[in-house]
Every structure is written in structure tokens, then in C-alpha cells.
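Single chain ahead, by itself, as C-alpha cells, in the form predicted alone.
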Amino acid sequence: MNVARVGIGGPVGSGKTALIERLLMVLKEKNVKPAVITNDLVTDEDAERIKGGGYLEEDKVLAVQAGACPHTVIREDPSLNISAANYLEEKFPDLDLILIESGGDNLASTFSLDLVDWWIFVIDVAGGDDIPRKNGPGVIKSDLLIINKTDLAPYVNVNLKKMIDEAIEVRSGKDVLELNCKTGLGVSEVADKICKNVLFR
């Protein structure tokens, strides 16, 4: 791999695409040149959303249709995503980073290290404050765990501090960040983690 590849996974509705949209804005300010690959079951919905947002040139956004469980093409057989990433590298030799968004999946979703250098797992408070205690591989094994939609905690009866503390405990020292994609709170910190751990390590 010449261009750094970062995976972004998590359950349906956790905020993966919203995070990518926000990250593209922050990365531009940092003079990082990204591209994006999205994964969906049988649609290009997330890719079209990113293209429509105007955050990135449309030809730097590719869609992969899994046609099966979304984790299949990021873990068991990531060849479709590897081919898409190789294509982007060849077409845009000045790229610094390729963000690969998994299709929405459950807490068992993980990325193959043949596909990515580093990966992020996104959960949200609306999914329940018991998610860290369920010890899903995505929560435990990811390089960075993001707890998104923190502003919703009072409305869904979630003890946010307890959720964060339990996430820190099960991750044995690996990074945990709070995020609110609606306001942008925490997005700069995510970009900084990517830069430190992948781009400028």
C-alpha cells in the first residue's frame, strides 16, 4: 500500500457517513488529499450522498456493492475494496488517504488488515449504553472507538459518562472519543488521530 487506507465501520445509523462528510472538511483544512470508498448491500446510497455534498470531487468517491453481509467485503474477501483502492491510487497519484466506509453491520464487523492500515468503529448513544459491555469485536479491536450522537443521551435515557467509562475499560487503553457530527464536536480530534497514527507516524 502506498496511500494510507483507513476503515470506518459500525452499525446502521451510527453516523459513519456523517463522520466522513465532516472529516472531508477538516482534512481539507489540513491539506490532506483524500478519496472515499463506500460499501452498501445493493445500492450506492452513501456514495451518492457524499458526492452530492460537494465535499470531494465526484470521481474520488467510489461505491462497492457487497451483495451479501456487509462485513464480507471488508473482512472475509476484501478483494473488491482492494481493487477499488488500487484504482483510486493509480488514477490520483497525489492522494494521501483513502477512507473506506463499511456497510452498516452489527457489532461483529471488523476490517481485514490486508485492506486497511488502521480502522475506526462508530457506535452511538441511541443504540444503548450497554453496547460497550457486549464486547463486540468492533468495540474492542478497532484502533479508535467513537461514541457518536452524544447530544441525544438525555433523550434516550443513556448515562453517557458510564458508557464512556465502560468503553475505556473494555478497550484496555485504546482510544475512545466522544463525537457529535451534528455540531462537529470531536471531528478535529478524529482527524488528528488519523494524521498522527497513519499519515505522519
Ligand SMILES: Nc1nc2c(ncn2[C@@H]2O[C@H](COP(=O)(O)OP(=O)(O)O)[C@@H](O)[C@H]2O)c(=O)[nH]1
Contents of the next structure:
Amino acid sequence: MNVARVGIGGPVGSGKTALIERLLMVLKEKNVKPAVITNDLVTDEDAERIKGGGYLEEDKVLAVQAGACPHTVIREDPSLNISAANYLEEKFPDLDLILIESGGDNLASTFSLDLVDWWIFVIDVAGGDDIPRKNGPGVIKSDLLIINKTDLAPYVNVNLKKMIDEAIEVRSGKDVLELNCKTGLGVSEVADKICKNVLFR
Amino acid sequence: MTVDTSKDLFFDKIVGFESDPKISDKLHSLEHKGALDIIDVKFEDAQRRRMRLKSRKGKYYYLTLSRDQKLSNGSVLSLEDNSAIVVRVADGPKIRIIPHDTSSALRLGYFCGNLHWKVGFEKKFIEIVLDGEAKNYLDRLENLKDFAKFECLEVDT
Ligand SMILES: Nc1nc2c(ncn2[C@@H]2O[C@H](COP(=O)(O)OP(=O)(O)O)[C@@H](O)[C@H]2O)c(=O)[nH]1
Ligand SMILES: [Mg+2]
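Here we have the form predicted alone; I need the corresponding form predicted together with the named molecule.
Zooming out: every chain and molecule, the one shown earlier first.
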């Protein structure tokens, strides 16, 4: 049981599933063999969406239903997600990476390092450029902060440069990346960070 | 970045513990010969199973531990005839909260739980294991002063 596990958290609608869809395409080119676990409240919505996209064999996508606040199954008691990940590792011995998407949560959500080796927090410009300076633990403690939907900045009066500078400042210099899931701009940088930090390649 | 993937740079298991009498003598003699290398791991990183590590001698290694293993202070990652590598994890800082009476203690326990803080229980107090600055915790506790009687003590270990 030592396949790399990467968490992807962030508010509802920030683009976590969209990032995974994009990542799956890029990871394939990089010859990384992934599986995905999604967390939804009481449905399998995101898992069905990823399966429907045909990015991955269907049985490499599992859904875990949190039943309550999404952070409970990635931090307080991640056992449902851990057993889903263990199941995938046993079933597919050639996996390199398991991506775990948290159900959309608030800025305080963080991943237990018992569940993942490294985790990403996705926010988006449409949520407002004040989000980084609100000092949410997800924004501050994640290993990589992603600011998604950069294409929307002009429509929602967001100063992207300022938003990014403030994010770097509250994170004391830890990684921050811009992303546009609509065009795919920035996805390959995200894949590179995963490769470097947990796959060591 | 190009990563050197030569096998000896990867640690996929903990091979022993410094405190184990069966190996502590050997570690001692290697230390005298200057053949013991130490890897310092931050308290908040000690839970990770996969990460890049840098030793005091300046060498880089890659940790790929299995899920059922976890680093702790004194974990031995490599033990050879002529060399050994041991992990040091410093105990993190804590805040000790000493309640003045039972009802305050109950309030405090409930409060810390609601904030999802990691705490250790002792007979007369609880200790919050800090994840970040003490001020973040003390600010929150300040809000509780009207509802519970207690003292806070920063414990730096
Ligand atoms: N314009 C734009 N829309 C995006 C982008 N990323 C995601 N979306 C849209 O935002 C909505 C929420 O995305 P989703 O991936 O479901 O978010 P999740 O709840 O975080 O998983 C969907 O309608 C996406 O098509 C982006 O970079 N730009
Ligand atoms: Mg989603």
C-alpha cells in the first residue's frame, strides 16, 4: 500500500471535478496511471460525470458518500476514503496515483495526512478576490493553492494579479498556480507539481 | 527538476527504532565514526508517507512509506554495516488549558471538539497540539472567557 494519494479540496463549484477531468488527460500523456475517488454528500454525481467523460476505465472511479459535512470524511474520520483507496490499490496493482476529490466545503477544510500524501486546494476568481486574505486553513495549509477560472476575472471585477500576490503572501511563499479549466491553461503545471512532489519524477 | 531515481535513495520502510536495545549500540558506534546521518522532519510533516527529505549531511532522499507505517522520533530508515540514517521529529508546541471547575472543563472539551482541534487529555488539563501559530488558538479561546474559567499556558517542547 504505497501508491501516491493526492487530495483535491475547495469550495463548491470552484472547479475540482473540472481539474480532475483535465488532469486525467495530461497524466495519460505523462504515462502516469491514476484512479479517482470522489466525495459527494448523498449522491455519486461527480463520479458518474468522470466515468461519463471516458477519461478512465469506469472501475477506476469510485464514489464515497460523506452523508454530512464533507470535511468529516477527509479529516476527522477518513476511514471510508482510506478503504476506498486501499480497494483500488489492491484491485489495480499497476496504479501510480489516486486522486481524491473532497465534496465542496468551506475555507476551513483540510485533509488528514493519514489519507493523502499531499493536497491541493482549489478556489476560483468568481468567489471574489478577497478569499485568499480571509486566511482560511484550506488556503493556507494546502501544499498547492490553485486559483481557477482565470478567464472569468474581467467579468467579476477581480484583479487577478492582486489576488495571486495576496495568496502567495498568506501562504508564506508556498506554491500558488493559476488555472483555466475551460481552456486547459495551467493544467500541465499542476500535473508537474504532482509528479515532482509525490511521484518523484 | 530532474529526479535521481537510483534505488538506494528511496526509503519504503522503517527498518527499526533508535530506542531498540538491539540496535542502539550499533547506532552509537556508527555515530562515533561519523557514519550516522540524521534527517530532521518537521512535526507537521511527520504524518506524511511520501515526501522528499534532506539529511543533515546534505543528501536528498525520497520517502515512499507504506500506509501502515508512520515516521516518529527515532525511526531508523537505513542500517548498514558502515552507515545509518535516523529520523528526528521535534515535538510540536502545545497550549495547556487548565479548567478551574467541572462545568468549565466540560465547556472547554466541547469547544475544542467543535473547532476540530487535536488535544491530549491529562488528569487536570488538556493540551492542544498546535497546527500553526499559538495566537490563532488563543484568539479563539478568548471568546470563551465569558462562559468558562480557565488558564492557558504555552508549552514549548
Ligand atoms: N469559465 C470557467 N468555468 C469553469 C472553469 N472550471 C470549472 N468551470 C465550471 O464551473 C462549474 C463547477 O465546476 P466543477 O468542476 O463541477 O466544480 P466542483 O464543485 O469544485 O467540482 C462547472 O459548470 C464548470 O464547467 C473555468 O476555468 N472557467
Ligand atoms: Mg465536484
